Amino acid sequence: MVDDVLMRREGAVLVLTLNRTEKKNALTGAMYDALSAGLAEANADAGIAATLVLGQPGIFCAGNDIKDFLAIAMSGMAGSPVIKFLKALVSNAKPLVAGVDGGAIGIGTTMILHCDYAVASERSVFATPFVDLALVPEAGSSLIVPELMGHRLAFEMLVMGERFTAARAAETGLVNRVVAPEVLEEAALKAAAAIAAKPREAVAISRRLLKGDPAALLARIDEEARLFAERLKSAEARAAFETFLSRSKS
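The form predicted on its own - chain by itself:
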(Lines of atoms letter the chains of each structure in order from A and count residues from 1; the text may use other names and numbers.)
(Lines give C-alpha, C1' and ligand atoms only; values in the text may rest on other atoms or scores of the structure.)
Protein backbone atom coordinates (compact mmCIF):
# COMPACT_ATOMS: atom_id res chain seq x y z
CA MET A 1 0.00 0.00 0.00
CA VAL A 2 1.20 3.52 -0.74
CA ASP A 3 1.04 6.08 2.05
CA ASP A 4 -1.74 7.88 0.18
CA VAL A 5 -4.03 4.91 0.92
CA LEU A 6 -3.85 3.56 4.46
CA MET A 7 -5.04 0.09 5.43
CA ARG A 8 -5.95 -1.20 8.87
CA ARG A 9 -8.15 -3.88 10.39
CA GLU A 10 -10.92 -3.31 12.87
CA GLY A 11 -11.98 -6.81 13.85
CA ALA A 12 -13.47 -8.42 10.73
CA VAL A 13 -13.55 -5.09 8.86
CA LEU A 14 -10.77 -3.96 6.52
CA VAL A 15 -10.57 -0.16 6.52
CA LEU A 16 -9.10 1.64 3.49
CA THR A 17 -8.51 5.34 4.12
CA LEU A 18 -7.66 7.88 1.43
CA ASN A 19 -4.75 9.87 2.83
CA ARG A 20 -3.72 12.53 0.33
CA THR A 21 -5.24 15.42 2.21
CA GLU A 22 -2.99 18.10 0.70
CA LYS A 23 -4.50 17.27 -2.71
CA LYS A 24 -8.02 16.72 -1.36
CA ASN A 25 -7.62 12.97 -1.84
CA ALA A 26 -7.50 13.33 -5.64
CA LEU A 27 -6.75 9.84 -6.92
CA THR A 28 -3.51 8.95 -8.70
CA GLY A 29 -2.73 5.75 -10.60
CA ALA A 30 -0.82 4.46 -7.57
CA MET A 31 -3.83 5.12 -5.35
CA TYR A 32 -6.11 3.24 -7.74
CA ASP A 33 -3.68 0.31 -7.62
CA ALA A 34 -3.61 0.44 -3.83
CA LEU A 35 -7.41 0.44 -3.58
CA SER A 36 -7.62 -2.50 -5.99
CA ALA A 37 -5.03 -4.36 -3.91
CA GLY A 38 -7.02 -3.65 -0.75
CA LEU A 39 -10.19 -5.08 -2.26
CA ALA A 40 -8.26 -8.14 -3.47
CA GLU A 41 -6.79 -8.67 0.00
CA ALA A 42 -10.22 -8.50 1.61
CA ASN A 43 -11.61 -11.00 -0.90
CA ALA A 44 -8.74 -13.42 -0.29
CA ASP A 45 -8.79 -13.21 3.53
CA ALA A 46 -11.37 -15.41 5.25
CA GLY A 47 -10.98 -13.27 8.37
CA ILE A 48 -12.36 -10.19 6.62
CA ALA A 49 -16.14 -9.97 6.28
CA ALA A 50 -16.57 -6.35 5.09
CA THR A 51 -14.53 -3.47 3.70
CA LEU A 52 -14.93 0.20 4.65
CA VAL A 53 -13.64 3.10 2.53
CA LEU A 54 -13.05 6.44 4.26
CA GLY A 55 -11.63 9.82 3.32
CA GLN A 56 -10.31 12.48 5.67
CA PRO A 57 -12.24 14.94 7.87
CA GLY A 58 -13.88 17.44 5.52
CA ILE A 59 -12.90 15.73 2.27
CA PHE A 60 -13.74 12.30 0.91
CA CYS A 61 -12.32 12.50 -2.62
CA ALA A 62 -11.93 15.41 -5.07
CA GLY A 63 -11.94 13.07 -8.07
CA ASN A 64 -8.95 12.27 -10.25
CA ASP A 65 -5.60 13.97 -10.03
CA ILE A 66 -6.00 15.67 -13.41
CA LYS A 67 -2.38 15.61 -14.58
CA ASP A 68 -1.87 12.02 -13.47
CA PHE A 69 -5.16 10.97 -15.01
CA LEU A 70 -4.42 12.64 -18.35
CA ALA A 71 -1.10 10.81 -18.53
CA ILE A 72 -2.87 7.50 -17.87
CA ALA A 73 -5.70 8.22 -20.30
CA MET A 74 -3.45 9.29 -23.16
CA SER A 75 -1.50 6.04 -22.87
CA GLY A 76 -4.74 4.04 -23.12
CA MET A 77 -7.64 3.53 -20.71
CA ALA A 78 -7.95 -0.22 -21.29
CA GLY A 79 -5.89 -2.05 -18.69
CA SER A 80 -5.15 1.19 -16.82
CA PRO A 81 -5.20 1.38 -13.00
CA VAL A 82 -8.50 3.28 -13.30
CA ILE A 83 -10.30 0.56 -15.25
CA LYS A 84 -8.76 -2.19 -13.11
CA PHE A 85 -10.15 -0.49 -9.99
CA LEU A 86 -13.61 -0.02 -11.50
CA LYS A 87 -13.76 -3.69 -12.47
CA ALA A 88 -12.43 -4.64 -9.02
CA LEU A 89 -15.41 -2.79 -7.54
CA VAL A 90 -17.80 -4.79 -9.71
CA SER A 91 -16.15 -8.15 -8.97
CA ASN A 92 -15.65 -7.40 -5.26
CA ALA A 93 -17.07 -10.31 -3.25
CA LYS A 94 -17.20 -8.78 0.24
CA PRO A 95 -19.75 -6.18 1.40
CA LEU A 96 -18.43 -2.67 0.79
CA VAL A 97 -19.29 0.35 2.97
CA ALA A 98 -18.40 4.00 2.41
CA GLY A 99 -18.07 6.76 4.98
CA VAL A 100 -18.21 10.17 3.27
CA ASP A 101 -17.31 13.45 4.98
CA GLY A 102 -17.13 16.54 2.78
CA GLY A 103 -16.65 16.66 -0.97
CA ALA A 104 -17.17 13.57 -3.11
CA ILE A 105 -16.44 14.67 -6.66
CA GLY A 106 -16.31 12.60 -9.85
CA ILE A 107 -15.01 9.15 -8.97
CA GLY A 108 -15.55 10.20 -5.35
CA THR A 109 -19.27 9.94 -6.09
CA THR A 110 -19.33 7.16 -8.67
CA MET A 111 -17.36 4.68 -6.54
CA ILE A 112 -20.10 5.00 -3.90
CA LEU A 113 -22.57 3.59 -6.42
CA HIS A 114 -20.78 0.24 -6.06
CA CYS A 115 -21.01 0.23 -2.26
CA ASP A 116 -23.59 -1.83 -0.42
CA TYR A 117 -24.09 0.78 2.29
CA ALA A 118 -23.02 4.42 2.58
CA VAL A 119 -23.01 6.93 5.41
CA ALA A 120 -22.48 10.65 4.77
CA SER A 121 -21.87 13.58 7.05
CA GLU A 122 -24.21 16.56 6.99
CA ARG A 123 -21.58 18.67 5.22
CA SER A 124 -21.00 16.20 2.39
CA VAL A 125 -21.52 17.27 -1.22
CA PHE A 126 -21.73 14.97 -4.25
CA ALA A 127 -21.02 16.05 -7.83
CA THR A 128 -20.06 14.49 -11.17
CA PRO A 129 -18.83 17.32 -13.43
CA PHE A 130 -17.81 15.06 -16.33
CA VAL A 131 -19.78 16.94 -19.01
CA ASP A 132 -18.33 20.27 -17.82
CA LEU A 133 -14.96 18.87 -18.91
CA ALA A 134 -16.53 17.74 -22.22
CA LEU A 135 -16.34 14.12 -21.07
CA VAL A 136 -18.92 11.43 -20.30
CA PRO A 137 -19.93 9.57 -17.11
CA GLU A 138 -17.74 6.68 -15.92
CA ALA A 139 -17.63 3.77 -13.46
CA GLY A 140 -20.86 2.37 -14.85
CA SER A 141 -22.70 5.40 -13.52
CA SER A 142 -24.64 5.88 -16.77
CA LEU A 143 -26.28 2.52 -16.05
CA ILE A 144 -26.53 2.59 -12.25
CA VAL A 145 -27.76 6.14 -11.61
CA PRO A 146 -30.85 6.02 -13.90
CA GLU A 147 -31.81 2.70 -12.29
CA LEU A 148 -31.33 4.26 -8.84
CA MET A 149 -32.92 7.68 -9.37
CA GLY A 150 -34.78 7.64 -12.68
CA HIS A 151 -33.80 9.47 -15.85
CA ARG A 152 -34.47 13.06 -14.81
CA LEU A 153 -32.48 13.00 -11.58
CA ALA A 154 -29.74 11.02 -13.32
CA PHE A 155 -29.63 13.71 -16.03
CA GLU A 156 -29.43 16.40 -13.36
CA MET A 157 -26.50 14.69 -11.67
CA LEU A 158 -24.54 13.21 -14.57
CA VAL A 159 -25.20 15.69 -17.40
CA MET A 160 -26.05 18.97 -15.69
CA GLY A 161 -23.44 18.27 -13.02
CA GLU A 162 -25.61 19.64 -10.23
CA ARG A 163 -24.31 19.24 -6.71
CA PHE A 164 -26.33 17.05 -4.38
CA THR A 165 -26.30 17.82 -0.67
CA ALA A 166 -26.10 15.00 1.85
CA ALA A 167 -29.84 15.30 2.49
CA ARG A 168 -30.62 15.04 -1.22
CA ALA A 169 -28.20 12.15 -1.60
CA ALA A 170 -30.19 10.31 1.07
CA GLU A 171 -33.52 11.19 -0.56
CA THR A 172 -32.36 9.83 -3.93
CA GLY A 173 -30.81 6.64 -2.52
CA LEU A 174 -27.17 7.56 -3.10
CA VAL A 175 -26.47 7.17 0.62
CA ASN A 176 -28.33 5.34 3.39
CA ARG A 177 -27.84 7.65 6.33
CA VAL A 178 -26.70 11.18 7.20
CA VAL A 179 -24.92 11.92 10.49
CA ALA A 180 -22.96 14.72 12.13
CA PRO A 181 -19.35 15.02 10.89
CA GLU A 182 -17.87 14.21 14.28
CA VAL A 183 -19.51 10.76 14.36
CA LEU A 184 -19.16 9.89 10.67
CA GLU A 185 -16.29 7.41 10.99
CA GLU A 186 -17.84 5.78 14.07
CA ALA A 187 -21.21 5.37 12.32
CA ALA A 188 -19.64 3.94 9.15
CA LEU A 189 -17.48 1.51 11.10
CA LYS A 190 -20.45 0.45 13.20
CA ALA A 191 -22.45 -0.32 10.05
CA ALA A 192 -19.56 -2.28 8.53
CA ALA A 193 -19.08 -4.24 11.77
CA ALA A 194 -22.81 -5.03 11.93
CA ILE A 195 -22.67 -6.44 8.39
CA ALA A 196 -19.50 -8.38 9.21
CA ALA A 197 -21.21 -9.98 12.24
CA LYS A 198 -23.99 -11.55 10.16
CA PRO A 199 -23.82 -15.14 8.78
CA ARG A 200 -21.28 -14.73 6.00
CA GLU A 201 -22.50 -17.25 3.47
CA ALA A 202 -26.06 -15.95 3.75
CA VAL A 203 -24.81 -12.37 3.27
CA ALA A 204 -22.72 -13.36 0.23
CA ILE A 205 -25.57 -15.23 -1.46
CA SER A 206 -28.10 -12.48 -0.71
CA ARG A 207 -25.69 -9.83 -2.00
CA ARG A 208 -25.20 -11.72 -5.28
CA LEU A 209 -28.96 -12.03 -5.70
CA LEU A 210 -29.43 -8.29 -5.16
CA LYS A 211 -26.64 -7.29 -7.53
CA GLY A 212 -27.51 -9.76 -10.26
CA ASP A 213 -25.40 -10.61 -13.29
CA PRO A 214 -22.47 -8.14 -13.53
CA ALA A 215 -22.01 -8.64 -17.28
CA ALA A 216 -24.08 -5.60 -18.31
CA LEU A 217 -22.28 -3.36 -15.81
CA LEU A 218 -18.83 -4.52 -16.93
CA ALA A 219 -19.84 -3.96 -20.56
CA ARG A 220 -21.07 -0.45 -19.73
CA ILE A 221 -17.77 0.37 -17.99
CA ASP A 222 -15.92 -0.67 -21.15
CA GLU A 223 -18.26 1.39 -23.35
CA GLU A 224 -17.93 4.46 -21.13
CA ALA A 225 -14.13 4.08 -21.12
CA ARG A 226 -14.04 3.91 -24.94
CA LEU A 227 -16.19 7.03 -25.29
CA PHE A 228 -14.26 8.76 -22.49
CA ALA A 229 -10.99 8.18 -24.37
CA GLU A 230 -12.53 9.49 -27.60
CA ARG A 231 -13.82 12.60 -25.85
CA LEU A 232 -10.40 13.33 -24.35
CA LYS A 233 -9.08 13.84 -27.88
CA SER A 234 -11.87 16.23 -28.84
CA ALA A 235 -11.46 19.98 -29.31
CA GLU A 236 -14.16 20.52 -26.66
CA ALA A 237 -12.21 18.54 -24.06
CA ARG A 238 -8.90 20.23 -24.87
CA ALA A 239 -10.49 23.63 -24.40
CA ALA A 240 -12.24 22.57 -21.17
CA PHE A 241 -9.07 21.12 -19.66
CA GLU A 242 -6.99 24.16 -20.63
CA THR A 243 -9.53 26.36 -18.85
CA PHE A 244 -9.61 24.07 -15.81
CA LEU A 245 -5.81 23.88 -15.51
CA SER A 246 -5.41 27.64 -15.93
CA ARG A 247 -7.91 28.19 -13.11
CA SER A 248 -6.02 25.71 -10.92
CA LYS A 249 -2.80 27.71 -11.35
CA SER A 250 -4.40 31.06 -10.56
The other form holds:
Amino acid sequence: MVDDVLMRREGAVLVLTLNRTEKKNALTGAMYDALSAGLAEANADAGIAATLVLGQPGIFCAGNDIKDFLAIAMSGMAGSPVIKFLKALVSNAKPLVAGVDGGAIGIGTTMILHCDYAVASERSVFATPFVDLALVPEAGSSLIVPELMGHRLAFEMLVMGERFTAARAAETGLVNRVVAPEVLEEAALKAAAAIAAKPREAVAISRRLLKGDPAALLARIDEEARLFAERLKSAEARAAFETFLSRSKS
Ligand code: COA
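Same protein, different form: I have the form predicted on its own, so give me the form predicted together with ligand COA.
The next block holds the full complex; its first chain is the one shown before.
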Protein backbone atom coordinates (compact mmCIF):
# COMPACT_ATOMS: atom_id res chain seq x y z
CA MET A 1 0.00 0.00 0.00
CA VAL A 2 1.50 3.34 -1.00
CA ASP A 3 1.28 6.48 1.13
CA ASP A 4 -1.02 8.08 -1.44
CA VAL A 5 -3.71 5.77 -0.07
CA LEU A 6 -3.78 5.36 3.70
CA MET A 7 -5.40 2.35 5.34
CA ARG A 8 -6.59 2.13 8.92
CA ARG A 9 -9.05 0.15 10.99
CA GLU A 10 -11.80 1.65 13.06
CA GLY A 11 -13.37 -1.34 14.79
CA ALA A 12 -14.94 -3.48 12.05
CA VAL A 13 -14.54 -0.74 9.41
CA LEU A 14 -11.57 -0.59 7.05
CA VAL A 15 -10.93 3.06 6.17
CA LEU A 16 -9.16 3.87 2.89
CA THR A 17 -8.14 7.53 2.67
CA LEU A 18 -6.94 9.13 -0.56
CA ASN A 19 -3.86 11.08 0.40
CA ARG A 20 -2.38 12.83 -2.62
CA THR A 21 -3.51 16.27 -1.60
CA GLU A 22 -0.92 18.16 -3.67
CA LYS A 23 -2.50 16.72 -6.83
CA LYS A 24 -6.05 16.97 -5.51
CA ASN A 25 -6.16 13.20 -4.97
CA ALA A 26 -5.93 12.52 -8.74
CA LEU A 27 -5.59 8.74 -8.98
CA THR A 28 -2.40 7.11 -10.30
CA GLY A 29 -2.02 3.45 -11.25
CA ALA A 30 -0.40 2.77 -7.86
CA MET A 31 -3.37 4.35 -6.10
CA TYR A 32 -5.87 2.21 -8.04
CA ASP A 33 -3.80 -0.85 -7.07
CA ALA A 34 -3.77 0.25 -3.43
CA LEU A 35 -7.55 0.70 -3.47
CA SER A 36 -8.02 -2.74 -5.07
CA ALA A 37 -5.72 -4.24 -2.44
CA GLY A 38 -7.73 -2.50 0.30
CA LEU A 39 -10.99 -3.98 -1.00
CA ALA A 40 -9.39 -7.43 -1.25
CA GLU A 41 -8.09 -7.13 2.29
CA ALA A 42 -11.53 -6.15 3.60
CA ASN A 43 -13.15 -9.07 1.77
CA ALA A 44 -10.60 -11.56 3.13
CA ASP A 45 -10.65 -10.35 6.73
CA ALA A 46 -13.41 -11.76 8.94
CA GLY A 47 -12.82 -8.89 11.36
CA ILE A 48 -13.90 -6.32 8.76
CA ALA A 49 -17.59 -5.84 7.94
CA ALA A 50 -17.56 -2.60 5.90
CA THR A 51 -15.14 -0.38 4.00
CA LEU A 52 -15.15 3.41 3.99
CA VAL A 53 -13.47 5.53 1.31
CA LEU A 54 -12.53 9.09 2.25
CA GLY A 55 -10.68 11.92 0.53
CA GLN A 56 -9.08 14.92 2.19
CA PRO A 57 -10.78 18.00 3.64
CA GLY A 58 -11.99 20.04 0.66
CA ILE A 59 -11.12 17.49 -2.04
CA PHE A 60 -12.41 13.96 -2.48
CA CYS A 61 -10.78 13.06 -5.81
CA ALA A 62 -9.90 15.02 -8.99
CA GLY A 63 -10.33 11.93 -11.17
CA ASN A 64 -7.79 9.90 -13.03
CA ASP A 65 -4.35 11.51 -13.18
CA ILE A 66 -4.43 13.26 -16.55
CA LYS A 67 -0.72 12.63 -17.13
CA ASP A 68 -1.46 8.92 -16.78
CA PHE A 69 -4.10 9.19 -19.52
CA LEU A 70 -1.27 9.91 -21.97
CA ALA A 71 0.62 6.80 -20.79
CA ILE A 72 -2.51 4.62 -20.91
CA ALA A 73 -3.14 5.85 -24.46
CA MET A 74 0.14 4.17 -25.43
CA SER A 75 -0.17 0.94 -23.42
CA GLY A 76 -3.95 0.36 -23.60
CA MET A 77 -6.52 -0.19 -20.85
CA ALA A 78 -6.81 -3.99 -20.80
CA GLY A 79 -5.44 -5.32 -17.52
CA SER A 80 -4.66 -1.78 -16.36
CA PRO A 81 -4.93 -0.84 -12.66
CA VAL A 82 -8.04 1.20 -13.54
CA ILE A 83 -9.89 -1.79 -14.99
CA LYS A 84 -8.73 -4.05 -12.14
CA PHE A 85 -10.07 -1.51 -9.64
CA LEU A 86 -13.41 -1.18 -11.45
CA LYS A 87 -13.80 -4.96 -11.46
CA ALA A 88 -12.78 -5.07 -7.78
CA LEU A 89 -15.58 -2.59 -7.07
CA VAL A 90 -18.09 -4.84 -8.84
CA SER A 91 -16.91 -8.06 -7.16
CA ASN A 92 -16.48 -6.41 -3.76
CA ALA A 93 -18.53 -8.47 -1.29
CA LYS A 94 -18.71 -6.18 1.73
CA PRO A 95 -20.64 -2.92 2.10
CA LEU A 96 -18.78 0.08 0.75
CA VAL A 97 -19.40 3.60 2.06
CA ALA A 98 -18.04 6.89 0.68
CA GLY A 99 -17.49 10.12 2.60
CA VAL A 100 -17.11 13.04 0.18
CA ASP A 101 -15.92 16.52 1.10
CA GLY A 102 -15.22 18.83 -1.84
CA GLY A 103 -14.67 17.96 -5.50
CA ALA A 104 -15.52 14.49 -6.74
CA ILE A 105 -14.50 14.54 -10.39
CA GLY A 106 -14.49 11.78 -13.02
CA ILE A 107 -13.79 8.50 -11.24
CA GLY A 108 -14.23 10.52 -8.01
CA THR A 109 -17.93 10.57 -8.88
CA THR A 110 -18.25 7.28 -10.73
CA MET A 111 -16.70 5.19 -7.94
CA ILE A 112 -19.52 6.47 -5.69
CA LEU A 113 -22.00 4.73 -7.98
CA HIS A 114 -20.56 1.43 -6.72
CA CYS A 115 -20.90 2.36 -3.06
CA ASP A 116 -23.79 1.12 -0.95
CA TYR A 117 -24.08 4.37 0.99
CA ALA A 118 -22.59 7.83 0.50
CA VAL A 119 -22.39 10.90 2.70
CA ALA A 120 -21.34 14.27 1.25
CA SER A 121 -20.50 17.60 2.82
CA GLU A 122 -22.50 20.67 1.80
CA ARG A 123 -19.55 22.04 -0.18
CA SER A 124 -19.11 18.90 -2.30
CA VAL A 125 -19.39 19.10 -6.07
CA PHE A 126 -19.80 16.14 -8.41
CA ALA A 127 -18.70 16.33 -12.04
CA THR A 128 -17.86 13.95 -14.85
CA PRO A 129 -16.25 16.08 -17.59
CA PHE A 130 -15.52 13.05 -19.79
CA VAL A 131 -16.90 14.54 -22.99
CA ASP A 132 -15.13 17.87 -22.41
CA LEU A 133 -11.90 15.84 -22.35
CA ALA A 134 -13.09 14.17 -25.59
CA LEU A 135 -13.58 10.90 -23.66
CA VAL A 136 -16.63 8.78 -22.85
CA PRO A 137 -18.18 7.74 -19.51
CA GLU A 138 -16.49 4.92 -17.59
CA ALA A 139 -16.87 2.65 -14.54
CA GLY A 140 -20.24 1.39 -15.77
CA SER A 141 -21.64 4.90 -15.29
CA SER A 142 -23.32 4.85 -18.71
CA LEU A 143 -25.47 1.98 -17.38
CA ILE A 144 -25.88 2.95 -13.72
CA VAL A 145 -26.57 6.70 -13.98
CA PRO A 146 -29.54 6.46 -16.42
CA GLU A 147 -31.03 3.75 -14.16
CA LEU A 148 -30.47 5.97 -11.13
CA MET A 149 -31.77 9.29 -12.46
CA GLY A 150 -33.26 8.76 -15.92
CA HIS A 151 -31.85 9.63 -19.33
CA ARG A 152 -32.08 13.41 -19.24
CA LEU A 153 -30.33 13.91 -15.90
CA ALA A 154 -27.78 11.27 -16.91
CA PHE A 155 -27.18 13.20 -20.15
CA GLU A 156 -26.74 16.42 -18.17
CA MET A 157 -24.19 14.79 -15.88
CA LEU A 158 -22.32 12.40 -18.20
CA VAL A 159 -22.47 14.16 -21.56
CA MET A 160 -22.88 17.84 -20.73
CA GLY A 161 -20.51 17.48 -17.76
CA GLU A 162 -22.67 19.74 -15.58
CA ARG A 163 -21.58 20.03 -11.96
CA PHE A 164 -24.02 18.69 -9.40
CA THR A 165 -24.04 20.34 -5.99
CA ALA A 166 -24.32 18.18 -2.87
CA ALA A 167 -28.00 19.06 -2.59
CA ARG A 168 -28.63 18.00 -6.18
CA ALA A 169 -26.58 14.84 -5.68
CA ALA A 170 -28.88 13.94 -2.78
CA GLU A 171 -32.03 14.77 -4.81
CA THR A 172 -30.89 12.58 -7.68
CA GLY A 173 -29.85 9.64 -5.50
CA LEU A 174 -26.10 9.95 -6.01
CA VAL A 175 -25.57 10.38 -2.26
CA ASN A 176 -27.74 9.50 0.74
CA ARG A 177 -27.04 12.36 3.11
CA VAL A 178 -25.55 15.84 3.19
CA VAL A 179 -23.81 17.15 6.31
CA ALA A 180 -21.59 20.06 7.33
CA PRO A 181 -17.92 19.65 6.27
CA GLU A 182 -16.72 19.62 9.90
CA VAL A 183 -18.71 16.44 10.65
CA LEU A 184 -18.30 14.67 7.29
CA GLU A 185 -15.75 12.08 8.41
CA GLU A 186 -17.57 11.40 11.66
CA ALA A 187 -20.92 10.96 9.87
CA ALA A 188 -19.45 8.66 7.21
CA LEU A 189 -17.67 6.56 9.84
CA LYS A 190 -20.83 6.37 11.92
CA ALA A 191 -22.82 5.14 8.90
CA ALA A 192 -20.16 2.54 8.05
CA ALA A 193 -20.00 1.37 11.68
CA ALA A 194 -23.81 1.08 11.84
CA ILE A 195 -23.81 -1.09 8.70
CA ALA A 196 -20.89 -3.14 10.09
CA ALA A 197 -22.83 -3.78 13.31
CA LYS A 198 -25.74 -5.46 11.51
CA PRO A 199 -25.97 -9.26 11.12
CA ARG A 200 -23.28 -9.84 8.52
CA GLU A 201 -24.67 -12.78 6.56
CA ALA A 202 -28.09 -11.12 6.26
CA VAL A 203 -26.41 -7.91 5.03
CA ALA A 204 -24.34 -9.85 2.49
CA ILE A 205 -27.33 -11.79 1.11
CA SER A 206 -29.55 -8.68 0.98
CA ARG A 207 -26.82 -6.66 -0.70
CA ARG A 208 -26.42 -9.36 -3.39
CA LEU A 209 -30.18 -9.37 -3.98
CA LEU A 210 -30.25 -5.59 -4.38
CA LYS A 211 -27.26 -5.52 -6.71
CA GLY A 212 -28.46 -8.43 -8.87
CA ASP A 213 -26.49 -10.18 -11.58
CA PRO A 214 -23.28 -8.19 -12.29
CA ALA A 215 -22.86 -9.62 -15.83
CA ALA A 216 -24.39 -6.63 -17.67
CA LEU A 217 -22.37 -4.17 -15.57
CA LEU A 218 -19.10 -6.01 -16.20
CA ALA A 219 -19.85 -6.17 -19.93
CA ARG A 220 -20.59 -2.42 -19.95
CA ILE A 221 -17.34 -1.64 -18.10
CA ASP A 222 -15.45 -3.57 -20.80
CA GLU A 223 -17.32 -1.84 -23.62
CA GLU A 224 -16.75 1.60 -22.11
CA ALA A 225 -13.05 0.76 -21.60
CA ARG A 226 -12.65 -0.24 -25.24
CA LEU A 227 -14.23 3.01 -26.43
CA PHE A 228 -12.37 5.05 -23.78
CA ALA A 229 -9.03 3.59 -24.96
CA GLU A 230 -9.88 4.52 -28.56
CA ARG A 231 -10.82 8.05 -27.47
CA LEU A 232 -7.55 8.43 -25.49
CA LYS A 233 -5.69 8.11 -28.79
CA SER A 234 -7.78 10.78 -30.51
CA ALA A 235 -6.28 14.14 -31.43
CA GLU A 236 -9.08 15.98 -29.61
CA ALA A 237 -8.44 14.08 -26.34
CA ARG A 238 -4.69 14.71 -26.49
CA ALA A 239 -5.34 18.39 -27.11
CA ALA A 240 -7.66 18.53 -24.07
CA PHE A 241 -5.03 16.85 -21.81
CA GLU A 242 -2.28 19.18 -23.04
CA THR A 243 -4.52 22.17 -22.34
CA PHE A 244 -5.10 21.02 -18.75
CA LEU A 245 -1.46 20.17 -18.10
CA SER A 246 -0.09 23.41 -19.56
CA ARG A 247 -2.73 25.39 -17.60
CA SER A 248 -1.60 23.81 -14.34
CA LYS A 249 2.05 24.68 -15.02
CA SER A 250 1.35 28.40 -15.51
N1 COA B 1 -4.58 14.87 -13.07
C2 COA B 1 -3.36 15.32 -12.86
N3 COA B 1 -3.07 16.38 -12.08
C4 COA B 1 -4.13 16.99 -11.51
C5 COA B 1 -5.45 16.57 -11.68
C6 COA B 1 -5.66 15.44 -12.51
N7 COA B 1 -6.88 14.94 -12.73
N8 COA B 1 -6.28 17.39 -10.98
C9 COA B 1 -5.49 18.29 -10.37
N10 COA B 1 -4.20 18.06 -10.70
C11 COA B 1 -3.00 18.80 -10.24
C12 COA B 1 -2.85 20.10 -11.01
O13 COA B 1 -2.19 19.86 -12.24
C14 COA B 1 -2.00 20.88 -10.03
O15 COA B 1 -0.66 20.44 -10.14
P16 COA B 1 0.57 21.50 -10.02
O17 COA B 1 0.43 22.10 -8.65
O18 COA B 1 1.77 20.63 -10.18
O19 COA B 1 0.37 22.50 -11.11
C20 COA B 1 -2.53 20.43 -8.67
O21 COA B 1 -3.16 19.18 -8.89
C22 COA B 1 -3.53 21.37 -8.05
O23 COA B 1 -4.61 21.51 -8.99
P24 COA B 1 -5.26 22.96 -9.37
O25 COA B 1 -5.99 22.80 -10.66
O26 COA B 1 -4.22 24.02 -9.28
O27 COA B 1 -6.29 23.13 -8.13
P28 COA B 1 -7.65 23.96 -8.13
O29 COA B 1 -8.08 23.96 -6.69
O30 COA B 1 -7.52 25.24 -8.86
O31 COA B 1 -8.70 23.03 -8.95
C32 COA B 1 -9.75 20.98 -9.59
C33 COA B 1 -9.02 21.75 -8.48
C34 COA B 1 -9.95 19.55 -9.09
C35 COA B 1 -11.11 21.65 -9.90
C36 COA B 1 -8.90 21.01 -10.86
O37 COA B 1 -7.58 20.59 -10.52
C38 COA B 1 -9.38 20.14 -11.99
O39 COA B 1 -10.32 20.50 -12.70
N40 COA B 1 -8.73 18.97 -12.21
C41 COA B 1 -8.97 18.12 -13.32
C42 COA B 1 -10.22 17.30 -13.11
C43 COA B 1 -10.48 16.39 -14.29
O44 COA B 1 -10.82 16.84 -15.38
N45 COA B 1 -10.29 15.08 -14.08
C46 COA B 1 -10.44 14.07 -15.07
C47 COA B 1 -11.85 13.61 -15.08
S48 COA B 1 -12.15 12.40 -16.32
